[in-house]
Structures are given as structure tokens and as C-alpha cells.
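To begin, one chain is listed below as C-alpha cells, in the form predicted alone.
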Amino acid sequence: MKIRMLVVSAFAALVLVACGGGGGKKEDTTVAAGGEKPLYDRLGGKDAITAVVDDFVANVAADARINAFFANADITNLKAKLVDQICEASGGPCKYTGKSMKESHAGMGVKEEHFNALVEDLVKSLDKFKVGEKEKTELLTALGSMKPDIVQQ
């Protein structure tokens, strides 16, 4: 498996964050403006994103700083939504169909330190799979734009 990937996620907003490209359908490898492939392709596509998300969710589950937020979560659904979210955010063919970040985090009391812990857990997974610095930065920037809808003041 090409492990030059990611899901973002973080956030996978995180937490951050299933593609419609299954069924043997060939994934798009269109070259973006400037002659570079989309981030989705540079991350390794859906299989690579799924591998990172699986590892990331395990990191979150083991992280006492934030795992209580996910105690009652449907983990299978969470993983699928995160894959969709990261896939879409990175320019892939997926479509995230879950709740908005504002709606899904309302009333949870997510603070800056919780968000940062989640990002740390995602970076740990990205590093484990040897995602390049450029791709990591692009992904974290895309996912980081969700922070205002997740962190509650």
C-alpha cells in the first residue's frame, strides 16, 4: 500500500474527519493547476486515508485528555465520516454527508487544549505513515479551518 498519505485529519475535526469511489471505480488522478496532483492523490488515495484514520482513532481512544468526548460514539460511523471528510478536504472524490462541525460539537465544551490534543494524535498517525511535510501541512491547514466551529469559547 502506498503510505504517503494521510484524514485528517483531525482532525479529523476532526475529528475529525467513506468515499463514493468504491466498486472498482478508478480514482481520479487529474493533475491540478501547476502540474501537481491533488493532495488526495499525493496522500495515497482512500486506502491510505483509511489506514491513517484507523490509527488516528486508536490514538484518540488511548488519549486520556480527549477520549471521554468519544465514549458514546459509533466508532465505525465516526471512522467512515472522518475518511469522507479528509478525502473531500484533500480534493478527493468523496462527499462528507455528516453534520456540520458546529452542529456536531455543540454543547460538548471542546476547548483549545482538546483540539490541540486531537491534532497531536493526528500528527502522530501522519508521522507513523511517513506523510511528507508539504502534504501534512496542506492537510492540517484544510482541517484547521474547522477549528472555529469546533472549539467553544
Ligand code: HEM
Contents of the next structure:
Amino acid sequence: MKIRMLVVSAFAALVLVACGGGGGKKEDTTVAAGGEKPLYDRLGGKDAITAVVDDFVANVAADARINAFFANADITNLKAKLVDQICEASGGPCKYTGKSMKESHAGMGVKEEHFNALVEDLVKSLDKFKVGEKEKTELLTALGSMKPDIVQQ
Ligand code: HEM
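So that was the form predicted alone. Now I'd like the form predicted in complex with the named molecule, please.
Every chain and every other molecule in the complex is listed next, the one we just looked at coming first.
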């Protein structure tokens, strides 16, 4: 009798496991349909993004083509806002709370050449931190979409 009960409960347990553990647990949804992780994860998360932004802002500060724009900038705030912006744009858990790109660059007279110089400074940092070509392109595409709000024609 005891053995029969044991067999029955073992069978029930097997059915439960086969049905997904009995808790209705769904598959991991953090992985996109194509099996690829969000760009945020592929970049290495917030610590890696922070390291890239620190290096990038140092490049900008040393870049005579554009550093005059940042003479009166609040660099600590700028770095924090950039990290949140990149984190959010790449599918990370952050929320960008800064001004819109249009508002924060209004009346600055940013030209295409300045925008390109800044992107070059970012690429230098992405290369230094060995960010892959695919991830680099995805990030630059996301930031490139902001260009019409930043560059004044
Ligand atoms: C994709 C390109 C760019 C992105 C993603 C970007 C992003 C940002 C962000 C997030 C802020 C802070 C907004 C806030 O405080 O709420 C900011 C401010 C600023 N940006 Fe940009 N920016 C870009 C291009 C440029 C370029 C090309 C220049 C000039 C060469 C520039 C100059 C500035 C300056 C001077 C500030 C104000 C800093 C301050 O007053 O503290 N940005 N930008």
C-alpha cells in the first residue's frame, strides 16, 4: 500500500515538473525573441556605461574643437545625465530625468562638425573599452537619432 502511494506521488511530482514546476513559471523574458540580450547588458551594464562616459567626457574636455561649449557646464550633472540617458536608450533599468535634447542644446549654435567631433570622442572611448562593432553601431544609431534636436542648421 505504502509503495503504491509512493509511486503515485512520484508520478504526480513528475507531472508537475514536466508542466513547469507547478508555479506557472514563464520563460526568462529578459532575453529578446532572437535570443539576444538588450544592448544595455551587452554593453556591460551601468558600471561599464559609467566608465565609458567618464572617459568620453574627459576626451571632450581635452578636445579643442568643442571644449569651449562646456566652459560653464556642470560636469557632474552632465555625466550623470549621460549615463541615465544611455542606460535608458539601451534598454536598461534607468530613467532619464534631464532636459530634452532640444531644450538643453537650444541657442548653443552646435554645428554638424561639432556633433561629429563629439561622436569621434565617444568612439575613442568605446574602442578603448573594447565595445564590439555591433554594440557600437547600435549605440551610435540611437544617439544619432537625437542629432536633429541638437544641431542647429
Ligand atoms: C548625441 C549627442 C549628444 C548627446 C546624447 C547629448 C546629451 C546631453 C545631455 C544629456 C545633457 C544634459 C541635459 C540636462 O542637464 O538635463 C547635455 C547638455 C549639454 N550638451 Fe549635449 N549632447 C550631445 C551633443 C552635444 C554637442 C555636439 C555639444 C557641443 C559640442 C553639446 C554640448 C552640451 C552642453 C554645453 C550642455 C550643457 C551642460 C551644462 O550646462 O551643464 N552636446 N547634453
